[in-house]
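For reference, the chain that follows is the form predicted alone, supplied as structure tokens.
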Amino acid sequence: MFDAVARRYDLTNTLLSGGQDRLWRMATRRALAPGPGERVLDLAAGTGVSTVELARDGAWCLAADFSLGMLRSGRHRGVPMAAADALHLPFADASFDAVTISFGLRNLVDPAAGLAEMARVTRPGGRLVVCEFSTPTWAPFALVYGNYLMRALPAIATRVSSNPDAYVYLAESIRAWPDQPALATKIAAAGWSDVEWRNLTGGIVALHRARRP
């Protein structure tokens, strides 16, 4: 499914987002603050554009993805890739200063595997950052967004994606995804301690926030 909606992922993702994906991005580098010298992993990094926001500060930053298309369709970004499962990484343990995810953890077949191998492949002390659609915290602002999800996405997907399917599974898998809570009592069953999570865009993304003891 990843493969086929490669080619124009990045673009559809700014519009469905209003352009907000960009700004994800920056407080997922503020949150994560990678700094110079440290090995940062990003999984499920698609096109490696995050991957490229993540490295603004002098970190090496490795994009993974376990989407051969998505990592073909970002070679011209210049940042390491590397062919991975999130669920049986292909890294030693204790690899990475620190490791993200954006936007992947909810397509993971297992989200709680996928969690402990990042904490397997992060060294003691190192960090995590989630950054994943979440559960708005108004009500009003739920009902409308609940309704753009289901009626507006699929409809804006249909004329600019080259796969509108896998916009209709975007949107079922966001209105299934744990909320803010319930995804740290995951994070921290996995391995993570001191989880900590922030709001953004009114709580249809929320970063968690971990480190590995």
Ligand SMILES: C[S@@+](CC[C@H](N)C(=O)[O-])C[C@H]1O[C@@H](n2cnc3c(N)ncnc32)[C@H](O)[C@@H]1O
The other form holds:
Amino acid sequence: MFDAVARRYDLTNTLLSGGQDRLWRMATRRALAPGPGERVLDLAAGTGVSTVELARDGAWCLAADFSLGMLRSGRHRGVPMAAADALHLPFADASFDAVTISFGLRNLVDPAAGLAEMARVTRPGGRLVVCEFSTPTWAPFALVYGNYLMRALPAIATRVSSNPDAYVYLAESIRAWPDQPALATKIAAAGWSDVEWRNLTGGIVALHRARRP
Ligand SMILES: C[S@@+](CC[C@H](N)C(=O)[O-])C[C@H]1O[C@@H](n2cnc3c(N)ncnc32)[C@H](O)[C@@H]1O
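Given the form predicted alone, state the structure of the form predicted together with the ligand.
Entire complex below, previous chain first.
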């Protein structure tokens, strides 16, 4: 599916999010706070659009994804890239200072197994940030957003995306995804400690942060 949307992925995201995606990526970098000399894994990085933002402060950031189509579409960005399955990462234990995943955890066949793999490759004391769609906290806004997701979003995607069905999946997968506290519980159950979160854009997106014990 991601190979099929790769060509216009970045443009479609910016249109569907009304340009908010840039702010969400900046907030993710600030939450992870990657510094010079650090090794950072950006998992399910797709075209590397999340990775370039993370690398802005001088950390070495690796974009890993299992869709070769997505990686190819982002080759012009010049970030280091690896073809890798999030459920069986080809990296040694404790080989990264920080791991992050933006709009990817929801797409893993087994998110709990992915979270455990991320813990395995992170050094003790290392950080995790999950940037993912979540649940708006103010009921009237949640209602409007629910309508946008199920009606407007697929309609816009039909005009812009190279694979509109993928955006019907997007809307359905967001609705089925656990809310902020439920995701925090899953992250802790996968071996992470000090789990906390913060909402972006009224809870359309949440940033969950945790530490590897
Ligand atoms: C919505 S895109 C997110 C891309 C990018 N992180 C961003 O912020 O725009 C989700 C990505 O998850 C990847 N993905 C899904 N399952 C995966 C897995 N098991 N291993 C690696 N990547 C996976 C897909 O190939 C896709 O590129």
